[in-house]
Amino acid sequence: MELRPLGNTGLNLSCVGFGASPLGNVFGDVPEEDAIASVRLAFQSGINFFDTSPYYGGTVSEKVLGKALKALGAPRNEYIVSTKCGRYKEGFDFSAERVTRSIEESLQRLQLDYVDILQCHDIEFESLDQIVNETIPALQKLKEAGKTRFIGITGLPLSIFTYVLDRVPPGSVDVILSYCHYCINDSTLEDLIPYLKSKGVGIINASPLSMGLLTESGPPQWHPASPELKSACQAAAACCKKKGKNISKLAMQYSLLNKDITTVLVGIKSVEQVEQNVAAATELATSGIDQEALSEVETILNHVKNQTWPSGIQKN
């Protein structure tokens, strides 16, 4: 598993990084069993990068994830571990009080004594200015105490990471989550990467199936997408299908394809799953990608590219 640098951390993470979310039961019930052997195949086939949250299944996802790194046996420094603070299965709360108090939670939970990462989840729905003048200054002491290595900021809108970045001491912030802005349907991410870089900020890239959008099955219910692009991608998905193709793995082959991206956050909930994005990324190193197939995909999604929807206050 190939391993890229992340911003001016000192990091390397794996190009596939484990998304926990599904292991609090998000996606429909994980036995306990299932997560702890896929974080463990996971571990095994390289992947060294587990994110997770409180907020995920009201924090279920850290606990199982606890449970899973400790049955690793393996050292600390071997695995990277990236939690959140902020938004909670009660609500958001960004105030110095409360992230303070959920770092302690979400160690117990983890069974760590520190994260790598700790990261505002999902700025948008609250003040932006209370994440700069309240929030991260938060974060630094925690991080000073040793109870995070660094600080990160997630979110939809692109906007808010260079309202926050220009807002912030230089070097506050280490590193940026972003979700669904760079799958074959939503490129816009790469237009932030050379400001990124020049802000010394890695870059985390989640959803390469755009939450669903780029899969056989389709996308939840609830998916914010407009009718036009999930008909759009259950088109590209049902080409591919004809033609034995995968639209999932091209999808995740096309995320990975970008290495100013340090890692492409996955949700995984199984053994299978993890083999698969483990292939998907081991035949993208050996083979490339199938460049007949995402001219394909690219050219039935052209009239829905870079296509978003609304997240959080608009007046960020």
Second form
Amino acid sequence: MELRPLGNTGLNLSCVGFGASPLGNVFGDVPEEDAIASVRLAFQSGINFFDTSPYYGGTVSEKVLGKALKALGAPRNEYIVSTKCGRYKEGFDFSAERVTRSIEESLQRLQLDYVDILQCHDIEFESLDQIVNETIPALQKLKEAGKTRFIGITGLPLSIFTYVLDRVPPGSVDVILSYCHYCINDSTLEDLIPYLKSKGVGIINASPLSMGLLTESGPPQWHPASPELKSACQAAAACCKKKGKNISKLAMQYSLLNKDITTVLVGIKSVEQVEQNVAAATELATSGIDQEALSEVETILNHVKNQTWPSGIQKN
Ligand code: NAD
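Starting from the form predicted on its own shown above, please give the structure in the form predicted in complex with ligand NAD.
Expanding to the full complex; the earlier chain stays at the top.
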């Protein structure tokens, strides 16, 4: 598995990352033994990056991931763990007091002494000035205390990243996690890459399957896309299937093609999905992407290209 550098952190992440939100049962129930076997196979296949949050399944994802990592019995410096703070089942709280308590709770659930990356989770739902003036300085103290090695911010609207990065001291935010903005149906993250590179900020591209839109079985009930976008993606999936091709493999490969993106963070809930996503990366490295299938899918999705959905505080 190819490793890529993460901004100025000195970390090298596998180009396929293990998104552990499904381990919190957010895409259907996942038996614990399947979760543990998936993490084990992922690690054995060269995936060294695992992402979770206290929000996923109301702490279930962190607990299960912690158990699965422990079961690996591998040296701690051989895997990279990121978790988040500020978003919980009970709601949002980015206060210094809450995020400071949050990391202690996360470390306990993860059975770890430190995480590699601690990220403010979905910052568009609260005041971005609070993130700049209160949350990031609190995380800086946690970094100094050795609770996390690096600091990140996550969310859907791309404007949140420039707002925060333009206002914090250089080097205080190491990483951004963007989701659903570098996949076949929406590639708007691309325009932000030169800015992020100029700041030395590492780029994690999550949800390459657009949270299930680019799968044969389709998205979960809660998916926020418009009916128009959902049906266009299902038409694209059906077209691939008819030709004996798989939309999810194509979608993974599309995201992996851009080497400025350090890791493509895909939600994984089974051994089979580990195998499929690792195979997508391996095949891309040896044979390249199926250009014909990609062009067909792009044509089907053309009328919904870059369509997104509202998230967080809406400006009138
Ligand atoms: P995704 O686009 O990765 O899609 C996940 C869905 O696709 C799940 O149902 C999964 O079981 C399924 N899947 C995975 N591989 C497949 C394959 N090869 N074929 C068919 N189906 C497959 O969306 P996601 O899980 O939301 O995002 C990935 C990860 O990124 C999350 O688990 C989380 O760690 C992170 N993330 C973070 C944020 C944030 O911080 N705000 C937001 C979204 C995602």
